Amino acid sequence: MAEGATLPDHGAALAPLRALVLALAEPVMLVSADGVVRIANPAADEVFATPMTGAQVRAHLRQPDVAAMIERALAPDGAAGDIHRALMVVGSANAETTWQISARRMGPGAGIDATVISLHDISHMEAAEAQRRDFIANVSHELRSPLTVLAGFIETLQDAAQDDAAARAQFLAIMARETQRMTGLVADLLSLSRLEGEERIRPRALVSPVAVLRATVAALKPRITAAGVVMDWNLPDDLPAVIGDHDQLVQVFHNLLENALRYGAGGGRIALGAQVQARFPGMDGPVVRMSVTDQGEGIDPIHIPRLTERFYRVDRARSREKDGTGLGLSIVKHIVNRHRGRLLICSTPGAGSSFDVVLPCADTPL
């Protein structure tokens, strides 16, 4: 091999180098024109999951796209200053990661003939992406369907229906229902875009834990009544302070009882209960934990971590049947996330669930 074709291992060029990358945070390698890793930090290593320096790089980095990258980069007649990229995406049990893989050769007034090849974690880039084409969908489909519905019936009110005064009060009941659930998934997606940008904003002010409950089944007491279901009311009237957002938080309550209302009020019994936790896990200091504990069918554990998802239904026929939109759990979770607590889901088949919300206590009292 012609002189100066490889990084040597030891010389003066070498020590400000190996310096810069091991204090690198992203993984970085510093590879001679032969391939062979000169130079690699520690974030490099417990990425291959194998100490790199002296490593053949290409052993390491064979996906199709990636290894044809190096190639590239590696060429004899490669460019200094050229940068190549290929994305990498690492699979395990839990997780999937993606990798974008960067090279530049290092130009000639660095004194040596080599390529930095650096690796920069885009998997949260990737998962936003997606979010964001599946939300798309989600809404498209959420909106055609009472679209297609109002089309038919306009269609049909202007045609054959048009001189029955009987199809026509029926027809007009059914679009005015679509409507109104129309209306409600704009609401409610006008809502989530809000809260999603307050979510690191914390929220100053004093709030009573009781006012938030009460002003909550006030506003829901004639869906209550209508649905024949006993209210257990089991709230301590000495509850301390929160600091947060009070219509915000009656927001939270108001979602979680309809939802109860919705798909528990089979049960007959609806209970509101708050105390008082001197500790909880991952929160300093004493929590406020407010629970609405229905008797109803119950949901599978298997669909409870993802209840919070945009859209995410257990039931998407039942769902629609009861003018649910699919996004209040998410409001939910984004107002709590936003007032620094924790909602917890518990919920057996055939015994009801219960949805806890724990928030900080305030250290001054109303």
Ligand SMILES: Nc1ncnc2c1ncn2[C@@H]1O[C@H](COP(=O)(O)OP(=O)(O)O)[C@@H](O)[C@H]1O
Contents of the next structure:
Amino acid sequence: MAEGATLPDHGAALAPLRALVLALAEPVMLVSADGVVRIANPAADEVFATPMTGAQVRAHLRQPDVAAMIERALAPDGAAGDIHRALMVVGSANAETTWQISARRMGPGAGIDATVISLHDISHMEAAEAQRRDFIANVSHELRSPLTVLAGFIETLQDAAQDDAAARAQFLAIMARETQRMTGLVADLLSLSRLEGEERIRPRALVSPVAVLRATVAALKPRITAAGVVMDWNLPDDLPAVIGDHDQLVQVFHNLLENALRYGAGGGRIALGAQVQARFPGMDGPVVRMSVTDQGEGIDPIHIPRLTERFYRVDRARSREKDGTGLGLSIVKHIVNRHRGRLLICSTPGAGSSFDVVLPCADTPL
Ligand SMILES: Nc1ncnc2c1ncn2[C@@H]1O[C@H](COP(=O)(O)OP(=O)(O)O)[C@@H](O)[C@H]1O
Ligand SMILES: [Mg+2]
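Now show me the form predicted in complex with the named molecule; what you just gave was the form predicted on its own.
Now the complete complex, all chains and molecules, led by this one.
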């Protein structure tokens, strides 16, 4: 078929299509059988960083899978209606976009023989998939270490240590600790999955910040005593209520105080505080800002943005030795998000760390 016959009258046939393509938010191009782009919308021009109208599409879609897909889509014997797809990755290593490119030849009703090429940004799906894979790898790894220890000691107990009561008692103690570690990990994983499920459901109860802090300290009393830490309280008398979920907020401060005891007890003092602030950037109305401050070794600023990632620890061996799971701060972050609050982490290496939770004030008193 001659070129003229393929596209009988560009101008007239393309005019209504042009208006439609230009109105689409996603990158779309209309390509004639010879591979020339007849219409490209601004989103498409932006992806290829050049005006695409009039360009030869093959010159711009050169990744082998994509090029092969375009050839199939433009093949003279190809059927109208068939959808051809390929993935195209553009950008640098730290800002990559993954596009799914689809090409479909228009049916006879269109009045012209042309193929519609559209691009769909699936980067977020790719990122979510990569995160899921990392998560599973991390969980498997975290469970495998205690299981390896347990398997080793079971074997030893079965042969060598069978008649050695002292060794047996020592091994059983280690096994109990490893089992405890796995139980803690599973409990944290269940907490996380429950929180992810209800993150959009905002809690509605009126909660006393002071009651939350007191319940937290009561639960950790033995560990506070064991660490020999002095607790300082900075609480005004007339603190308003916050809107929240009491038990989840106790979970937040349990994690923060536990961390202060684990990693910041060297400073000898831990302060718990709460204060009202008339406003806080990005939040409506007054807030209560609650804080856990230690005078321990602090955290290097490079780690701070990543602390709430699942399984992120500054010092993995140290966290494990203190029975940490690496999930505490990600649980904190989820709960604070569910409360539409903010988590602020400030730390000066050598001087200590402060973890602040900012929560919306309730309009009515408790
Ligand atoms: N108060 C603190 N002082 C110093 N480092 C801290 C403090 N709180 C948390 N961290 C660091 O953040 C990491 C992540 O904390 P978290 O998610 O609670 O995990 P875990 O306590 O199980 O290790 C810890 O491993 C530790 O390196
Ligand atoms: Mg922790």
